[in-house]
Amino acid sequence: MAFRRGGDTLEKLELIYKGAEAYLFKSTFLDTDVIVKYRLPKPYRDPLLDRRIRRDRTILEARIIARVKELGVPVPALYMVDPEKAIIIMEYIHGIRLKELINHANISTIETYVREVGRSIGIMHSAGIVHGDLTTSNIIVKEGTPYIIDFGLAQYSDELEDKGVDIHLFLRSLESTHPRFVDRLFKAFMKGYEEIVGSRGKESILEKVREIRMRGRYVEERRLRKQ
């Protein structure tokens, strides 16, 4: 696969992630390490509809990344967007995923990182932006700064439900992969979040998270009863 625009050429792509919605490649562009995200066509959809969906989703993701960066949240820089090809070229963040750091670094240091993530999400939520897939795998720490990545499911929303889902997903990722540190890290996250949204905003979102968790337990209990 090669991508050309104007006099610039992007080639020798190294596939680093193969997902259901998109492939991620590592490459170089203008002598800079980059990630190339290519949204895959869906053969079961009408070709014209598929092209429009992939185009619109690419535009939305790029706009959200640009807006979040304007807000001061550490995210990859955008280098090029081609909506017609459903391609985004963005900065490759040289760092370590938070998921990997948690089990190897000093827990107090991790708390500092997670608190900053909480602040970043508080800033995004205050601006009406939700991430949609907030896990410790989608946070990369570079030189002491946690960067939020993968905005493929991000959207504009002021709904408390959508914001609650963000927080719930982060809590679930802690519970599933870092059970020893759940309480400390979630507390640090919410402390950072509260610094942006205030105590009332924090309590509202925590109430929504509790509601989401209760709904999940209810569905699981009904599923088990039917077995």
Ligand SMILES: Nc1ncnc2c1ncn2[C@@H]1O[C@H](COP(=O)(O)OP(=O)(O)OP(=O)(O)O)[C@@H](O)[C@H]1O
Given for the second form:
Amino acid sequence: MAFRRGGDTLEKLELIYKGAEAYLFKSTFLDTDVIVKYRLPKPYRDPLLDRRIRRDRTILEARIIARVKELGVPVPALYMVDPEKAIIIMEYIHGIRLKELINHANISTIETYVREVGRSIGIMHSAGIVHGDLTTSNIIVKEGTPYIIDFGLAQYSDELEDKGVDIHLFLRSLESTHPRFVDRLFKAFMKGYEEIVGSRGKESILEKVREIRMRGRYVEERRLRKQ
Amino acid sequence: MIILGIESTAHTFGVGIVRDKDPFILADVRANYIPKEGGIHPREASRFFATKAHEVIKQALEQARISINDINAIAVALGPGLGPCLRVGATIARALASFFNKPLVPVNHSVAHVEIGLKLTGARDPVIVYLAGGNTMIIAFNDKRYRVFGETLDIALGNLIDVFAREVGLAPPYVRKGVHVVDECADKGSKLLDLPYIVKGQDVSFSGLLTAALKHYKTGKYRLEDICYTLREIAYSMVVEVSERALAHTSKNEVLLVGGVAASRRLQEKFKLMAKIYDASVHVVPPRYAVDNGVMIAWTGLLAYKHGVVIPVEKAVVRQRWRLDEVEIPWRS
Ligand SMILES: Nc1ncnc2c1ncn2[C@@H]1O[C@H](COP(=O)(O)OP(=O)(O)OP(=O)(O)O)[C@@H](O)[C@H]1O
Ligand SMILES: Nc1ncnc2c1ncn2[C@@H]1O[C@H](COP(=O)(O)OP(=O)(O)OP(=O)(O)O)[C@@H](O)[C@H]1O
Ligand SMILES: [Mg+2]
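Since the one above is the form predicted alone, can you give the form predicted in complex with this ligand too?
What follows is the entire complex, opening with the chain shown before.
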């Protein structure tokens, strides 16, 4: 596959990830490494509906990435969006996923990263944006800075529930990847979050997270879903 | 081993008798409560059940050509479902168990929908899609339980199409010759209107779609056939999409459709198109066992009883919101 636009050609598309919704390719564009995210057409949807969904989600994801970047949160730079083709081209983040890093770097370094992630999420939540799939696999650390990726499930939302789910999912992924230091790391995350939203904001979200966890289903299933 | 099972969670009072050899179904008798108008009235349904119960049980024993003494245990659906309806089944099951001194086996209605689907289709380890009047769930077995991968955040798929059909005057009856009236109407439509498609992660939400579809209808500006078409396309596609995610994430290679809405041909077609991408097979529970029935309760009761699942009569209380993921499944590994 090759995409062209205004004479710029994507080179050496290399499929790196096959998801249910999208394929991700690594490529180069204007001499930089990029990620091409292509949302696949689905044969089971009415063609018009299919185009509408892929277009809307592409636009939403791109808008949110752009908006979050404006807020100063480290996320991939957006290079190109083609809603009709359902393609997003963004900066390739050269780094290591937090999920892998967490088992190799020392714990106080990880704490610094996680606190930074807490700040990023605090900034997003304050701006009415939720990530929707916040796990340690969706954070890539590059040169000491944790970048947040995968805004495919992100939404504009000011609901405490949606924000609580973000925090809960992150806690969940800490529990499954690094059970020994969950408490320390979650504290670090919440410290960063509190730096942005203040102590009342922090308390109310923690209350919500507790409530979500009490509902039970999240406790097991959400984690399973991520595996 | 012979088990008698009682179903009374919603609109059907059903008694099934099964054994642990094929053919396993010895009896299958049902009394269906059909509301004169509107949706189900739980109290009215429960009164109807109470008047029919005796006859249904008697007929089931006759059909199986056995006496109650030949039965090893009584299984009963204790939930989830409507309180008054559930209590009729529970009361009768408790009475039978104590009077005839039989063990009592608690059965979760949702688990029973799944188990009868597995039994009748031969699917081994599928992603299970449970689409009924009160439930919309994407399920897979993992580590001793059926786990919920996704579900509706508000109303169920069956509820969506039933309420819409009723509100626009297409129903009752909801199903004619095995085809839901919304499906029938949708087959005559073709134009996709602007109605909301709401998938949040692995979950779906139908209430906004219902409200928007009814609003479109009330303006009088759109053909009902096109509204039905759009409603159906969107609702079914949403369910297929979240099922696809579960299939991709679990790397399983079978899909099993259970629950009343599984009978929809259009829905099955969509699932087949999706499964093809993953080389997965699609299994559908036969329509007669897609809807509520006593056989599925008896069959699940049999599996449970063989693994020592029994409940003291005094503890056999109904649980209206009993989730299927709360149930340990010792008969699968
Ligand atoms: N900008 C990026 N830089 C480097 N790697 C990336 C980038 N974006 C995505 N990836 C890699 O591709 C993988 C999948 O990307 P992403 O999570 O965006 O896709 P997805 O379709 O949402 O997947 P899923 O549905 O499984 O969450 C990531 O886990 C990451 O390894
Ligand atoms: N052929 C069909 N096509 C589509 N939908 C159907 C068909 N037959 C039945 N249904 C729908 O199935 C639903 C009833 O299914 P079922 O009896 O399994 O559910 P329930 O007992 O009402 O709910 P639950 O199992 O969630 O407690 C109704 O919404 C009905 O309209
Ligand atoms: Mg992802």
